[in-house]
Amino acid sequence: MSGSPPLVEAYDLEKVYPDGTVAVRGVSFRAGRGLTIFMGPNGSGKTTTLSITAGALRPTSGRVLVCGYDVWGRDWSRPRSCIGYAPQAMPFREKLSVIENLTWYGLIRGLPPWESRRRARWLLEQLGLEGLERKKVSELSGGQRRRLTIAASLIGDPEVLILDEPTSGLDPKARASLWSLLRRVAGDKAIIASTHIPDEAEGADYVYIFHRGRVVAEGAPGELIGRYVRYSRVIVKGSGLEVAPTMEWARLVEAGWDRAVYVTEDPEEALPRLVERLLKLGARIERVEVRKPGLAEVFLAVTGEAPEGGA
């Protein structure tokens, strides 16, 4: 995790449903403030680990740390006072406003109802949705809605946010939006995600990679990339392309009539030389892209599988 004390962790998680479903076992994590990301594919165990982190869903065996009281303790009412938490489906009044569904959430986290109100308006200017008050939940649009859900989660002030898939269903420059957003709201927070797309994660501070209810690998996005993979990828464009070879210093990965893919460890070295070999086999070249190794490659190198998300 991040060099922050943690505010969250948790200790050999497991959940098994009643028809011997094992939801996630042994999963054990800590995150202190700044971003920590759950990063798998759908049915990896993310979810439910963090609706048991949040106190919404007992596990089966394992215990979990928040603001240093156990969530499924005795005292479980002090952590879950440190905690918001946006499931992906946030339970709001479609027929309400904005304004009142938003007043209704800082209500049930126990504030005055001034203070909810005056607090609601300030998230709504914060997240960008200053002039929707009055509008009905139900003519949001997916953007607006997946804004609101994070002002719902912050309006209790909460040391600990807890967020499941936030940017699902958005394009690319609406995700990046609403992550820059959120890291710029929430401050110092500690900030739990989850996410199935590797460029949202390499944006963390500190990544876990769930891959069949476990915890497969874990630690900050370029500690993880320099750990496990080491070669880049060149994608050669353009028309004759089947005539592509695999060379000593550059390794052929896919190949077709337009389209060629090499890896490489010096992408620096191997491009000229590939370019020119390429050129006196007879393809045409129009356009020539590298890039660099990323989480997605690492889901790669540690499962053997690629991740939904990838590129």
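Residue numbers count along the first chain shown, from 1. All values reported here derive from a predicted model rather than from experimental measurement. We call the rigid core the largest set of C-alpha positions that still match within 1.5 Å between the two forms. Compared with the form predicted together with its partner chain:
Residue displacement note: L241 has its CA displaced by at least 2 Å between the two forms (rigid core superposed).
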Given for the second form:
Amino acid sequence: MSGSPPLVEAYDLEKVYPDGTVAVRGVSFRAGRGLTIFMGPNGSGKTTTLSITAGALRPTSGRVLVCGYDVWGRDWSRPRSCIGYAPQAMPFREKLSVIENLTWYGLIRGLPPWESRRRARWLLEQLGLEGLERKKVSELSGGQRRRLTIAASLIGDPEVLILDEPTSGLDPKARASLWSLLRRVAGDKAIIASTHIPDEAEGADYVYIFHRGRVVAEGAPGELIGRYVRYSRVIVKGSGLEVAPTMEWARLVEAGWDRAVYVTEDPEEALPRLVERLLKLGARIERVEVRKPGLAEVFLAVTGEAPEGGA
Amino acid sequence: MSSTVWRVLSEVYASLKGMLRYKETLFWVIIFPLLWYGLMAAIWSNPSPPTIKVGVYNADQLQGPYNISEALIKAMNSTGFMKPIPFHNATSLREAVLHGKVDVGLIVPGNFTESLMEGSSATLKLLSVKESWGNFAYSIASSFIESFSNEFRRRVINVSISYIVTYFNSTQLGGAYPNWTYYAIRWLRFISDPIRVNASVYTPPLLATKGGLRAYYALSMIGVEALFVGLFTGALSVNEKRRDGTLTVLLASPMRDWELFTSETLAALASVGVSAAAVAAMSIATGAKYVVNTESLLLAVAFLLLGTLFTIGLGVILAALAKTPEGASALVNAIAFPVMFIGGIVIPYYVLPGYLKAFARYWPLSRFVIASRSVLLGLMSSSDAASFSIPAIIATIATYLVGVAIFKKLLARALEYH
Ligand SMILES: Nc1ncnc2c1ncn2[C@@H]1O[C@H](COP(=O)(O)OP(=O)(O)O)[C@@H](O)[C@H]1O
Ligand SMILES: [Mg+2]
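Compare with the form predicted on its own: the form predicted together with its partner chain:
Below is the entire complex, every chain and molecule, led by the chain shown above.
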């Protein structure tokens, strides 16, 4: 987790659904200011953990403190006043316009209507949605709807934001810009967000990797990569590459006519020697890429399974 | 504290804003009750008394200007509430009475006028069947004949008196006994008119006027809105919000369960309030007349609000019986439609048969509607209306509390899984 004191602390969460499914077991985490990401494939328990933390789903056992208050303790309102929660499909009322929906989100958090409206306008502006006040939510594009979801979670100016797959349904470019927009608008709040895409998690301050209802690894992305993955990948593109051999300092993992992939511990050292060797063997080289390992490789290393959407 | 106020008003905000934006809601809350109101005001526009059909077989032999049976039938026709229908023989008239084609039968004997002219009594025959309406028709017809007979006697006596005055007094005998004529005339006057009616004219009760009837139907429509809006609000409060995901964000908001239920309740009351305002305005514009004073208004509003609380509570109970929002809606319709007609809300209470009257008297919403009509139409005093509604208030409190308990249970279940 990031340096500041934790605004969210969860201990040993367990959720058994009424049908007997054990969705999460023994999940503990902490989150302070900055972006904390829960990364894991579908069904790994991210949504379950986030809804428990947001106060929408009762855990079978375990404890969550938000802003120092037990979410499932006697005081219902205080921890929830501290949280802005956006489930993966944020419900908007179809009979209300964009600005009215946001105003409603303000009211349920206890803001007076004028205050609610004022903040809604400000957020729409911050999120690049000005001019859409009177539209129906169903008329918005996917990206606009995602930004509106963030606005709705921010309306009560909560300390903690809990966002379930805030970028789902967006193309990679739109995803990247949404994350940076989120960072900018949220300022120094504690953000906990989930994603099943390892690349996205690399922008986080701290990552929890979920697998089959458990947290299997945690740390800052660089730290995780350093800890679990020592190899870089070298991808050579050209022709006549089927001749590529394995070498002791660079292991061949894939060889085709137009493409060869090596893994090596020290790409700086290996690269010139590798190129020289291939040219000698008569291959033609058009391009060489060194791909630094990422969270996808971490996931693979930790679970032995390829993550969905990973490279 | 103030944040609680805004939280419990959130649903009012959403439903009122949604109403303006969404034609369908606008239809159910405003147009639908106005249409119904207009329809009912048009169908039952006159508080006219029922007419009694009198089948008449007139066998009176004597024809001409002195025919008294003709005068009787004419007078009957001019009352406006009896309609004489001629028959050609006694048998067909008897048949018609038996089969309910006429409400009562009248047979005038052949010597009717003749006997009366000779100064001897004549007898009329009235036929009726022995059931409530027949008895009613019989008593109306016979009392009419009785008063006709009185009038006839009065005229005969007055003719006698004028005869005594003009002819008898001028004779020798009359001059010899002046006191005798004086007493004879006094006595005759007495038997011609033993009791006189000194007329006082009262204004009819409001309900017997066009304006009063319109007010009656306007209040019916507000009752119908309370029935539907309350039941749907209660039945869908958890179900539907759970399905569309709204409940998830509500549970993750600072709103507590009682705030959520209060919020739903206030939204339903606001909807009914909007309907009520629209119907009241329309009814006043079309000539409805109410007994308006602070007390009657406050009581009527309180009764209708209580009626809505009752239906909200009942709606939540229905929600517990249904698995899906569709199931809950179906249950609501299954209950609301018949109740709308048999509960004395749309169809006037006083035309319902006895067993439905009993139902309408004890169905709390109907009781509240009856009570609110009673104060706004001046049919009951405020204190009578208040005590009349006490059983309904008790039933409402109980139903609403059961509703609250079920609502909490449904929320607790929603917290277990989405
Ligand atoms: N309402 C439910 N009832 C039963 N099982 C559920 C329910 N919701 C989720 N699950 C199961 O719990 C596990 C975790 O799901 P979830 O928390 O949604 O994971 P993720 O968000 O990582 O995709 C999955 O196996 C899922 O099938
Ligand atoms: Mg999920």
